[in-house]
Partner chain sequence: MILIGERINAGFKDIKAAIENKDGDVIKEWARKQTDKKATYLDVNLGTASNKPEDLCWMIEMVQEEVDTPISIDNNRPAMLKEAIPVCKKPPLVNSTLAIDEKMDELLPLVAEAGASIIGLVMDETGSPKNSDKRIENAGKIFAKIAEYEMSPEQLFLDPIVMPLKFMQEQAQEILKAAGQFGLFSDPPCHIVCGLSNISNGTTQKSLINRTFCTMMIANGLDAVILDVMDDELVNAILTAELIMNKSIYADSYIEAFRR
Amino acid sequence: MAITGMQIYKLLPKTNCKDCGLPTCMAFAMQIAAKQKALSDCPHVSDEAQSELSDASAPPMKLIKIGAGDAAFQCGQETVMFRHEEKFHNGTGVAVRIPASLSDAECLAKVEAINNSVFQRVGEELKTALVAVEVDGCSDPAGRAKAVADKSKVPLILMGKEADRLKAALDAVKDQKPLVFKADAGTVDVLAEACAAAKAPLAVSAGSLDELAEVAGKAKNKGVEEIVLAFGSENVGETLRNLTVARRAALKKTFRALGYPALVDIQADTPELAVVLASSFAAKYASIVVMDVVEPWAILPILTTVQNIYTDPQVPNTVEAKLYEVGSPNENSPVMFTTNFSLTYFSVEGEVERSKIPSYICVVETEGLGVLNAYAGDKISAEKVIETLKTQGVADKVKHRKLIIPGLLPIFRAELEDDSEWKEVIIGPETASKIPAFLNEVWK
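Now that the sequence is in front of us, could you give the structure of that chain alone in the form predicted in complex with the partner chain?
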């Protein structure tokens, strides 16, 4: 939320002295709100007013870093409730829990599994972001934390309710800047002091949002800069609603006490349910979700949800404009072209795979526009297709000169046949879903 003219006006001397060059303090306040003047243009403004205004103009949700250096995980600083209003900024991190009950060997094996929980998906690297070490019930919390920190490639969350154990563990790995999880009204003073001293982020929890604001306020007063709001999943519906209320309060009412990213500790009856809940919370509005399982079938759907939801809706996703081989095509395989809008490309690719007919797909650079939009926006033409086919050396790959073109661009046919070596242009289907039937009938 931008600072309003009325808020600024309250900070001004209200003398209408005109020293700022404007006739009234109100006009000056509005110019600041419109970002055409700065508060410092008023020679009479107090230091308190200055600092109040700079506080008020801080982002409504704080950016939090967990971990040290380049490997740090960062979350928060979200600005909108809905991705179409702008975009979601810092993707939800999946954390995997190391239960205290695990032996040292089992613990290290799980850390190894977390380190390996990395996936290459549609040109992006997706990975498990954090390891969550349980210290409650752990005979040597410091040793356990140290062992995990030494082996882990991702930052740590120290999980527990017992302040002494958390402090011991924090002390052992404080250089790693772990997230200390979690302080409640009873432990916030002790844990906040420890975190402030170690400059480590602290997660806070409470029975209600009002109390949570209270606990977060206490942590801040103790000098903790980076705070995470912790929620459980015992009552899923209530947590979902609390996350919405907390985010609205922070973003729309600039309620600083809840102006922090949220974490949901997922505990569900089955691991499958946990996966669905974690994905739902990633969409609405958790910045960290803590999971028990690390298996790819569980983690990948959550990471893919984050990949989808945190995509910038104003920027079309694209794939590299090059020649793609689906299956193992040979010199007799079909050749088709499409645009570099990723949704278009992946629809075509998926359907070609389904057809079980190995094919070449030539992707034309269209600035991320689909077929019709690219045509309407002059981003694709028969001439450009001919040029792309040439650059990608498609003619060297096959013996034939048959080219399948999108059913939405029949108009390209004549020019392609006249001006290129592709002498037999076949008009393909209008939608990708008809490709398997098309290839199986028309191509054969």
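Given the form predicted in complex with the partner chain, state the structure of the form predicted alone.
What comes next is one chain alone, with no partners or other molecules.
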């Protein structure tokens, strides 16, 4: 039976502390009732309230954690079908497969490549989230799992169809809380018992969603607390439909049997196709995608897709409007300005850094809009740039009065020269990628 916001509110602390991210306890209660917040998001809720409300207030999709400690990867606990309805919460994790056919040396070399698969983009660290170890075909599945666990900086997925091998591998690394992939109708009893004993998550698969719900139910009845729904990629259209139907059943119908995050095991003829499929499934409800390639050119596009999808559409993606120093600029260094839209700022910063010319970047508050959008929306003007330069004390940092402005705002040049102390305004390039050549050729 559905529980109302008022019933939930009566059991909350009623302090309006805002620690849950909402302004009042009533607003938090209404979000729980709408299945858009979890009771656990309130750090002050009493044990009695937890006990009374835990089942009724649980999000329609369960939160799953793979791995132990600070390195754990979490997925699930999504609350909406479409990002603009609220936001997506836990980004899709990219897992790289370690084939059983690799030698021990090749296996460890690939694990090291996964460890080093870390990127910086618009101020955030993006990285490969999981390593997937195949145990079918290994002469020593427990030894292979242990060797990878010891080397890896990310959580493990143990992959196989043979229950005995999966159990042996799980027993060797159970303290790492790996995801066991995968149980079907024939192996769910054995693997569920093993995962329940080890308190490890289990991925389940079946030929249809109805059968999948049954297998997931059996795993839960055996004591498995964390379940992942596993899908293949052989029929892309069918997989996308199943992902969508399962999510809708969980979120819209509160169908608990399918209220778990989903994993897609990608099989592709070419690395390029694997990247396209992984990005597509990340965009349509896969919480984990497993692929074979680990090269940066393949991983980064997927991570970029995930980063874009899992940003909060209701919160501008901004950096602080202040004066930034790139390198170690001095009184002779270039001065330029840009907007506080994260992608714009970090694109400019990265290219300035690449130029090897230490510089000052004045960031103007534009409510998270890029240069053209800010200009079109009247969020940036020459007058505002002049005021920002004064507020940030930019003139005190350099002895020259040269200002580089974005190439998309040449109209600001005359007003800046007439109304400010910056008497030599230089029109910069229209795209950030041209900044290194521009600075090395123009700035003297």
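Definition used throughout: the rigid core is the maximal C-alpha set that superposes within 1.5 Å between two forms. Positions refer to the first chain, counted from 1. This one's a predicted model, so the numbers in the text were calculated from it and none came from an experiment.
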How about Q77 - superposed on the rigid core, does its CA move between these two forms by 2 Å or more? no
Is the shift of F181 between these two forms large enough to count as movement, that is, does its C-alpha move by 2 Å or more after the core is superposed? no
Yes/no, K65 Cα shift of 2 Å or more between these two forms with rigid core fixed: no
